[in-house]
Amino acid sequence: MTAAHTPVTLAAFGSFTVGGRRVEVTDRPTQVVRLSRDLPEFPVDPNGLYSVGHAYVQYFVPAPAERRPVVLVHGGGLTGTCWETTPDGRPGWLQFLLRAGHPCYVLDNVERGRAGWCPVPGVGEDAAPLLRTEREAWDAFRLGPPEGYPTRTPFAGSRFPGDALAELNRQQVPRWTTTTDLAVAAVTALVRRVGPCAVVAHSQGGGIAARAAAGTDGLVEDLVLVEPHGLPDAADFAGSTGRQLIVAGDFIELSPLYRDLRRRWRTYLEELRTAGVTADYLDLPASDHPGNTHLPMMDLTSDTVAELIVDHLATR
């Protein structure tokens, strides 16, 4: 066993919800079901009150626990068991911030994994979610040309453990498109608890975070972004003390969906310059670290990854 995957000693670990609200129902007619030919049919009231627009969170402190805690926030169509394991059963970025002595707070965001969501129609979303297939995985996750999918022949020098890709379309989740709004505010009221911290978040979820952090008044002292998108305007984070790194990986000019994103993460960054952000970025292949899809956590270099961003996070 490596010293990078060493047990972790925990001192506490624990879960809670945040964000989210009450609705009551009301005038909606009683349905009848039976839940196991064990049990006899009964009536199911749906009128009442419903907590609905909330996110999971599990929390992980090691011990000791010297440095500042840590956010990690998924992307589109994930859970937060994206930063625990990879695909292929190595150990994720959690094992690595929790054996430098971050405290680790793992988000489920609204709809998804164990928040949960309401079925209600009125109350939750009403529109049918989207679930990724595995063809369109392998496109959105870079893991190879379009052609390459029949035979699952990635992109020359992809360093995704291609073996993986049926347990990567099991972490796919059904989302919908609609709970960006409550995502933002549920990440915002996760931080506001958390208090001072570093955020790492990945594809949609950057976006997400990003968001948080503008409305998070300084917050967010530290903000890693995972080939982000839906940014917000850089001029919302004027005056903020915190830094922002963009990392990006490999194949990005290969793929109709990501091309024109780097050139927008440039160019949000030079704003967040401008505007006297502390903004860098980090381009993994020209950082003698090529070979990385749009899943940097779950690459086979995602180890080398984590390290780099642990290092980055101590440097403030």
Contents of the next structure:
There are 2 protein chains.
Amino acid sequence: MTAAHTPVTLAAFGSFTVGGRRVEVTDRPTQVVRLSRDLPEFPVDPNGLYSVGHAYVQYFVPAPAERRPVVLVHGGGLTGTCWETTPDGRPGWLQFLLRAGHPCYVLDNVERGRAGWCPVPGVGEDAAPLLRTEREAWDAFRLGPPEGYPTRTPFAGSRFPGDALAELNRQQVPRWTTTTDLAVAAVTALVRRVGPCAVVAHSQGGGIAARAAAGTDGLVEDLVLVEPHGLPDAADFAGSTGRQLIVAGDFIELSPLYRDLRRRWRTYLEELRTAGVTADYLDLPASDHPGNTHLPMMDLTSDTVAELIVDHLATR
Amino acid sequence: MTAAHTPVTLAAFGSFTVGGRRVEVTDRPTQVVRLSRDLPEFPVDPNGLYSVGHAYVQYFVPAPAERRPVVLVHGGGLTGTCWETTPDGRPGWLQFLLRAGHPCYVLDNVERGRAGWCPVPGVGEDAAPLLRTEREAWDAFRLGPPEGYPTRTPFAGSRFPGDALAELNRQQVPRWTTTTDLAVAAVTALVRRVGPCAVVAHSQGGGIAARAAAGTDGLVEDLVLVEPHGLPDAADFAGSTGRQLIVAGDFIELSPLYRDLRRRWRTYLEELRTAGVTADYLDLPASDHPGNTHLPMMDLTSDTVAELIVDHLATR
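Now that we've seen the form predicted alone, could you pull up the form predicted in complex with another copy of the chain?
Below is the entire complex, every chain and molecule, led by the chain shown above.
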């Protein structure tokens, strides 16, 4: 589990929460619960104060911290775990950024992972959340063609670590599809707390991060969007001094879903430029780095892509 | 947020999962979902492979790692977060153990936090989980007398950081009361992976850790149980070379629940000694460290208690 690790000295690390609100529940019936054989059955009164809508943030400050803070926003169905370790056990983009001198703030966004959620009916989200099957991950993360799944045969040239599919399955957690606005509010609160920073965000997290950046008055100096969806209107960034970069992987022409998304990315970037915003497109296969899936932070070339992003951040 | 931090050099850190099983779901109806405005509505097929019953483990290896690995097992309703940062933002026991040279393995046990859970009916736990109210935490964590809650007046001399109650509320996540056996299996798998080690466990995690230790043939050389419940029979440790220590806080005589638990601890330790096991009781108030609640890893004296535990581990 320690393959390819390089020592990193941390001046500080730990966690805090951002965003959310307090909810008082009243007039609900008592439940009877027994937690272990040492404890008697006891009544649990669900009435009282709960916290909902907050995000969990794990932070790591390297020593020396020579570069800007980076906020890392995971995509749908994943948690901050996706940045720390690839599913085949290599160090993730988090470690690469720390070694480069960037303090890092890793989110588990609202109702995901360590952020927790409120199961009291009427307080949190009442419909059931979704959890991806391995097959849905295969398709949604562009790991291989649909007909390749039964034999786990990826796209030819794919750099996703093929033996890591089961661990990827375990890195995924349930997610609601109705909490995006709360997630935007949590990232907004985090950016305001961190101050001037870069934000690196993946997939649905890209749309969430972009909306948060649009609402935080230039605090997000660099927005790195890895195959984002849910993007705001480019006009929301009129006058912004923050730069934006969309990072795109390989095999897009083989996926109708991603072909459509790529059109959206290109339109968005064009509209940003028209609005006077510095906006670039990092097309990994055209940049001589073929084989990336929708999960470049997990692909075998993860450090190579991380280096491209760190180099990009260093140009400001 | 960096108050009282001391730099720590990590040779490696990251995460992996342990335990659990794969489940194949078939014959369920398709759902229609829309994830963001860039994506069309699309059918989600819930049929396929899921992972359930695994735990998430975040590991930190200090450089140099001069002491034994320590596995940290959280209590009911909490996650590994409880070890990394106190709710008032100070470094947690995790950092203290790392600075002392112990590699640390921090669990989010089965269905908690980053371990995730399966929302497909019939696959995971079907009943609703529980989340503590602030009031329930006040009582269950022995922060103050019941009549003190409305004004947040703690036990006289309490060392819990009083202004941190709301953050403690946000550190808690939903938990099922039916997954203890799975949690024991996950800790067992982790101990087998780590090898000879110490385990520091809190509350319900204490019972879980003790059961895992009883099943792992002396790999757990030291079991530090912070106010545990759900303990196995002491006879399960007959012939064990592993030492056990129960750590108990203050104000126990003011809580009927904890008075009963303390009787159980004393009986358990007596039975362990009868079975030839080295078993000790660290009574914090009697050891000149008064004021601890059920959450000594969060109390204002958290580093003092951590030091007592590190010193205890060093005697082997």
